[in-house]
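First, one chain by itself in structure tokens, the form predicted alone.
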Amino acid sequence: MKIEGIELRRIAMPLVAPFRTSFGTETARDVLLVRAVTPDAEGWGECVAMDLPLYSPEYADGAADVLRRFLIPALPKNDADAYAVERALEPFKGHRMAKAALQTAVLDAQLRAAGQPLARYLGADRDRVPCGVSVGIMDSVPELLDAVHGYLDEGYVRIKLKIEPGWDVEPVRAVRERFGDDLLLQVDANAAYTLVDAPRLARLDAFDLLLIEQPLADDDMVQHAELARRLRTPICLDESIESAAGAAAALTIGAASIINIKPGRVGGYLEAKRIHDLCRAHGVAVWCGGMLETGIGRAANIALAALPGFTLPGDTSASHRYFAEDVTPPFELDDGHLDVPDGPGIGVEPVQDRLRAFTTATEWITL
């Protein structure tokens, strides 16, 4: 496949509702699109880093300088599919939600070609997939508690709530007690403790938590091992997992017992699957994580959620969890369920009318 150019473009997202977390409070989205045009099709990739390096140390304006300055012109002229893609960016260290877009974009393309549904590319063995919600860090706990009544009765089969220091035991008390030991109740701290707080961590034990994601610091596996021995609650890993050999490395030293999965994070839908099928082999749970995406991430996403070792729900979520409008046709939740995109590539496209309005500039690259 010959790559013709490259578009970068961003988009402004505006979300329905602030969403806090441990490390800040986001109320649009700032999205950098990837479309890669070949003379048979043309792909498109989501580039999931905020437009601050906070949750990472990548932030949108960085990785579209280094798509193009660095990576765009890395590309193989001919024969390009997602692995030549992948083997070309290998030499640029770091950047891996800068690569996973462009990989994407490739790759979208390649199999809008061949006529092929990322999902049955990747492996997947479903045709929906069950979904979780994300709950960021309220004002109060009524408010918290009014807020998941709502996701429920929407349909979430599971609830996912932020944590930080100062808003976590009691919150989380609350919900358990609200609405009752059957709900599939997960925490998620965004690396907002330390060891120290293992005492305080260790009061969740009581609330039969299906996980707690990401307490401690992302580059430190020694200590996230250590805490596994204080805590009853499993550890996932999110921050911390940049690559299968990361995972691998995690699990042997007993820094985690399930990994949360994001595309965007680890470098791609390739560097995913491979996680996926390390965890598959050792008996380990996975569930595909989000990044406040819109349909274009949230297709790909859905699509890798279909493999046959994400046992856990993800944060795939509907489309107007986020946005009141989406760039694509929404998603939308049926039975706790999302349709897995059927057509080919990622099996959605943008709607152009919407793309135009949510667009504040853009750029064309020829290879």
The other form holds:
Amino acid sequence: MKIEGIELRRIAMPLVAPFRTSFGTETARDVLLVRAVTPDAEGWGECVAMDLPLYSPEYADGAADVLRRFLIPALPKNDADAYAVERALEPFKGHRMAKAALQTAVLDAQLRAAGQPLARYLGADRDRVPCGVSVGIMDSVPELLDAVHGYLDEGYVRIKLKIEPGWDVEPVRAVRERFGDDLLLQVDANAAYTLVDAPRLARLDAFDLLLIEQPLADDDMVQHAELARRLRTPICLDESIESAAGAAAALTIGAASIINIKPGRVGGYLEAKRIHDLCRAHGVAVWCGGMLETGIGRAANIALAALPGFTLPGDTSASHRYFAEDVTPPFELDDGHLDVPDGPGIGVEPVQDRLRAFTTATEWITL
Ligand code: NPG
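What would you give as the form predicted in complex with N-succinyl phenylglycine (NPG), now that the form predicted alone is on the page?
Full assembly next; the chain just shown is listed first.
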């Protein structure tokens, strides 16, 4: 496949409500989209980098810069496919979110040209996936209970509560007491604690959580292993895992017993699938994370979440959880599930007039 050029497009999308985590509050999503143009088809990739480097070192302007300056010029001129793109970008350290967006755009074009859905290409064995929802930090427990109640009414099959020091044991206790023992419940600290907090985190053991996600800093792998010995609640890693090699190391030392797979964080769907395969071979459960994606990124995540090793519900929520209007036709819950797109590639197309309305900048790079 020959790549003729790449378009970088920025879109600004307001969120339906502020989303607060231990690292900040998002009120809008400033998204970098990548479009790969080939003679036979074009493909889309969504870069999950946020506008500020608070979740990871990457940020949207930085991703655009590394794409235009280094990654796009390094693309193979001919015979490009997702693996060739991965190899060509390998010499550049880090910048996994930028690499993932570019690789996904090329993969989407490749699969559209071949008429193959991404889910089938990756090895999915389901046509719908169960969906969880991530609930941000709120000003009060009653407000949180109302929000959780609303999401359960909509059909979400699992609730994830964002936590931070000062917003942990009490909200978890309140949700467990109000909604009962059968509720699938987990928490996400986004690296907000240190090992000194182990006794406080151990108090969460009383609430029979599915997992606690990323309690300690991204690079605290050894301390996560120590914490795992002090907690009954399983530890799941997110920010700490950037590759299949990193996942193997975490499992080997006992730093995690569950892994959140986000394709953007690990450099793309090829590496995401490797982590899935590794975990599945070791009997380790994985689930698909989310980064407030538009329908473009969401479609690809749902394809990944349909692989057989994704045995826990993901943060693959409906479009309306975040956006009043999406750039693609919205993903809607049906009995707590989303349908896996079955069209070629990622299986969805941006709606052109909406895409135009959200666009703040475009840039074309000829190869
Ligand atoms: O459903 O898309 C979603 C968001 C799920 O909580 C979620 N994402 O830490 O996993 C996370 C968190 C996040 C959001 C991380 C935005 C980074 C940016």
